[in-house]
Amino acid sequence: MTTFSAGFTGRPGRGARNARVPPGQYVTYDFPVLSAGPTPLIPLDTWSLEVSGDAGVVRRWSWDEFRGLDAEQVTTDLHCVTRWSKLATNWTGVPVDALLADVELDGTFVIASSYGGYTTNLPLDDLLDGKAWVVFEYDGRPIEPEHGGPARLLVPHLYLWKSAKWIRDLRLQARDAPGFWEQLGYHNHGDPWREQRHWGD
């Protein structure tokens, strides 16, 4: 069941349209919490991030190993399929490019899997060339569990459901396969500028 934060008070703004806001969106100053189920609590001493493919797991990082990777500061706008946008959010994380460096890429699609069982599918091209990160801080602090901590995928050029919370695995595969929301009617790609919210959009 989808849950919403009790403090979600965003409302459509009035006045001139902001060029940074895709069609059909409005700006909120809250940070709404929308999840497909309960929030998993993952102890850092058992957390790991994997890159896998048809041959199995090809890379794995413990929390300490992951935090030892070179991280970047990212300032970006977020756009949720439920029509809110939050501008100029600040994150710290590791580029997906770095996670896939020196990995033999045996697929053109990725299934991002989360602790708790959530999945979402993305073309590999949407994760490379500085388009995506695995982030662990928001506004200079560890990401709260309800927002996907200890680490989540961040793919800000797509609707936010593609930025899987509680990320556990990036699986490369030759064929695309719909994830959790995609199987329930959400668009397979999710480009906010093209209003790709649902099947047929």
Ligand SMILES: Nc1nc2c(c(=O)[nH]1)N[C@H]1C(S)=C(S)[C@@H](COP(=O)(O)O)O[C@H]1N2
Given for the second form:
Amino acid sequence: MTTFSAGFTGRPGRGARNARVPPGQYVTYDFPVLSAGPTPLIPLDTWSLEVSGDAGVVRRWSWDEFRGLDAEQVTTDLHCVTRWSKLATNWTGVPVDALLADVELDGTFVIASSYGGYTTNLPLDDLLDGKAWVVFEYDGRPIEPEHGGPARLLVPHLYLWKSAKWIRDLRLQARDAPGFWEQLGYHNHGDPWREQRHWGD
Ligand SMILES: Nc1nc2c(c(=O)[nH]1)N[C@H]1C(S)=C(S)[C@@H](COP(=O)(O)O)O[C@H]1N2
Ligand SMILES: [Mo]
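Starting from the form predicted alone, produce the coordinates for the form predicted in complex with this ligand.
After this comes the whole thing, all chains and molecules, with the earlier chain placed first.
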């Protein structure tokens, strides 16, 4: 276990490295907002979360139904491809395992789609076994709209562009297909420990 103290890590190339911070990243204490478009405002009475596949929508939760699911607390580090990392962030959310339990769909790839049109692609395996959540609280409060509220995907072991804000649908597919940033040259997988930032990394 690595202990972390303020001032120990700094900008790249300055001082000792924190083993908790992936290569090429620096630690930030604020919480930058990175959005490719405007923040969609989604009234909770029209919000829903879906699981879909080639056959269409196979699961749908209203906000109240979603909030009735068992949720857990998650404390995790975030790594953005623009090189900031934020350590020990606190979220509350529903494990994707629970959302996909009993879903009988073929497909080993997932397209996460958001209100507002953003998409990102992931192998199904990267969303299972306690590695991903649909979160609705940050630091014990509803997630601010600019950070993805009412609910966002959280996949902290990959660069943060995979954590789709304003999540609306998880679509299972047999074939992989690049999402928004992946089509624009970001790496298809996005593992921060392997510095999978761009195509060819
Ligand atoms: N819907 C949606 N989700 C998104 C984005 C976006 O533009 N739209 N940006 C991604 C990127 S590039 C990053 S780094 C994180 C930023 O999350 P934050 O704004 O909460 O820091 O959200 C990701 N999820
Ligand atoms: Mo990002």
